[in-house]
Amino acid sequence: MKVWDWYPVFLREMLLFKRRLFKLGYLLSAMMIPIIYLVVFGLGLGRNVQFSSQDYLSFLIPGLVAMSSMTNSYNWIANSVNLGRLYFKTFQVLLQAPISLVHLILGEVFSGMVKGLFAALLIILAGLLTAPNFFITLPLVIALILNCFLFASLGFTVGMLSKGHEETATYFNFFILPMAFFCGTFFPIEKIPTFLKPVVYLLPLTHTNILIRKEFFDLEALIAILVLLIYSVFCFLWGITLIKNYSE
């Protein structure tokens, strides 16, 4: 068993992910909501408005960079494993390769964090155009990886739970969506109602919120960094629990 056994599924995936990446669709998909967002509320409600001294869209775009970073990674891993096990059954092809199904999970996973990491970079570089106050900091590119990896990992689990493309989205529907809107991307964490709070910061993506704002590393983004690093492992091992255990 080799370091690098990991490689020849992500170069599959990414050799796809080509494929697709110069058609106008896939970029319109990837990045309609994100741009709709950053249309709407930070370069038409934002400029009126500010947040600590702060303006609107120069709070805004970190948010969207972590938003569009979890449904990137997120939404291409639980469709190409959910489509692959139960309709192409290409995922039954992988298993057959001379390579541990952790590596066979990390070639998945990296592949899944590249196409976050492809879209959180478009809203990066809006924002560098756009947003007078937004620069790229230490703990932004922290976030950003630790980002992708916890939910390229729990797109997966998603992906092997999943007993049909439809339950993906059921999935998406009551988990990805509301964190998008609750944990932090549209307004700060504090705004939220009291009993709201304890569940919005059991949520991942709020932590992610947390660390990608700060300019420097605090004990709050210590804490963020550790609670991101506990669900990426949860989800990872998880991943290879459901593999393990795979029989279809």
Contents of the next structure:
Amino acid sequence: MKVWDWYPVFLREMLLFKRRLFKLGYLLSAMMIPIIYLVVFGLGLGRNVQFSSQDYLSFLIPGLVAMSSMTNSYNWIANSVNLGRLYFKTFQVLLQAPISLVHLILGEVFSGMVKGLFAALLIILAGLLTAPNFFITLPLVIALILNCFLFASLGFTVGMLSKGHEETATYFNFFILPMAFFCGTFFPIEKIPTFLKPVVYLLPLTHTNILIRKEFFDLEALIAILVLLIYSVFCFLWGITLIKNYSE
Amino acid sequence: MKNFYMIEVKNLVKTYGGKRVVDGISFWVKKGEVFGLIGPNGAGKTTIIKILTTLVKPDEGEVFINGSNLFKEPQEIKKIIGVVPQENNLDRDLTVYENLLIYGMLHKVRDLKRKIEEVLNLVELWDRRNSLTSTLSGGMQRRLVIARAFLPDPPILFLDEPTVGLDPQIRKFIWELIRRSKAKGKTIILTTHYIEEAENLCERVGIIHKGKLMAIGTPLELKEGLGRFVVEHINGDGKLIQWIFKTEEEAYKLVQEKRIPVSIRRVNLEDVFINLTGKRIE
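Structure of the form predicted in complex with the partner chain (previous: the form predicted alone):
Let's see the whole complex now, leading with the same chain.
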């Protein structure tokens, strides 16, 4: 049953998730930022904004889904691995278990994906209730799954790299947060100044935002999938390398 | 020769920031033996345990556990070791039962529910199985960490300061668990800075100081190498003065000659440590 070796790692995170989920502050803090953006930009300012093809709220919701799934997949795993490794020493229990390192990472990444998907689901529900032209499409589902896998893998890598909890927050502030604002969450990428576009197109969330708003798979969507896959494989392999060379 | 010892450590070196915290350590442990590493905090005991339990990669040296090379076949070794680390690294937001459930699944323990009940009864925590781990006292958490290490019934146990900071009653309880494990044929390496613990539990001990193995042998061998009786006197400046003798007669002879207030006791491992290093253990 080696193929299921990741399951105890995943189950552990899920049991912890379940317990924390019922603590009011935990759920609220995870959802607070996307809800604020939804209310302020979508329902507030967005009422007076109209794009050529659709209303602003229907544009914003997929972006918030991408952003929310990114931050939740990333944050929960980065913090869990970092705190478990450096403060609670619970990560060492996983390291000393007779399971392959790939399964250890898979268990963590899958749990990060569940957390990202859970947060995204809440935004999707809000979108279905409030945005007239927001629909769940196959590109949205694929973008969401790839995005969660990618950022959970990145979260694992950062959790392994960080020498303290503050460093994890620094990675968030310098990498994740700018992506949330410049990669097409709140306004179309075409509106970004030309000199910034090459940088923006290098960042993975841009491609999630491109894919998540597609109704069908055109060349741009396929390129976005490819970019997200490359980033995902890179982050996952980086995580494997870090854990393989782990030494306290 | 490779399989003769359960644990064989050869010339282990680990350096942090240019400082050798483990400095050319070599020792072996036979199957079914309780081997103690004694020394003060910062001597390098925990680093040695972390190397042997796959958490730290040494700069130099070789380790064979049950015939497997630790650095080439770590997965094989992880299957046969149980670890009690210095800190109670439990998931505080999981229940007692859930902590063991996850650990048992990670270690592929068969008949897991029955085994969990068995180890929780052993450490007298079955009644608290549904309690959140964060609600347990320090002593209870320590017993749970020990139960967790016992769960897969591993043939080798690494116990890093298993009783540090615990009250005497729980310490004796844990000693009894260690003795029972020894009786079942387990090979045990334990680190401690409690002399009494080492003398009570270990068949052989290694004395560690500043990363070096200063001496190794049975507690009796180490003590008799120094002498048998210690005569102690506190002088007018409050300084402790000691004389060590091979026989009781020699000790009493000194007492009669000196005609000063003294106490006489048997040599213990702390005396051996002080003699080797010039410092006390604690």
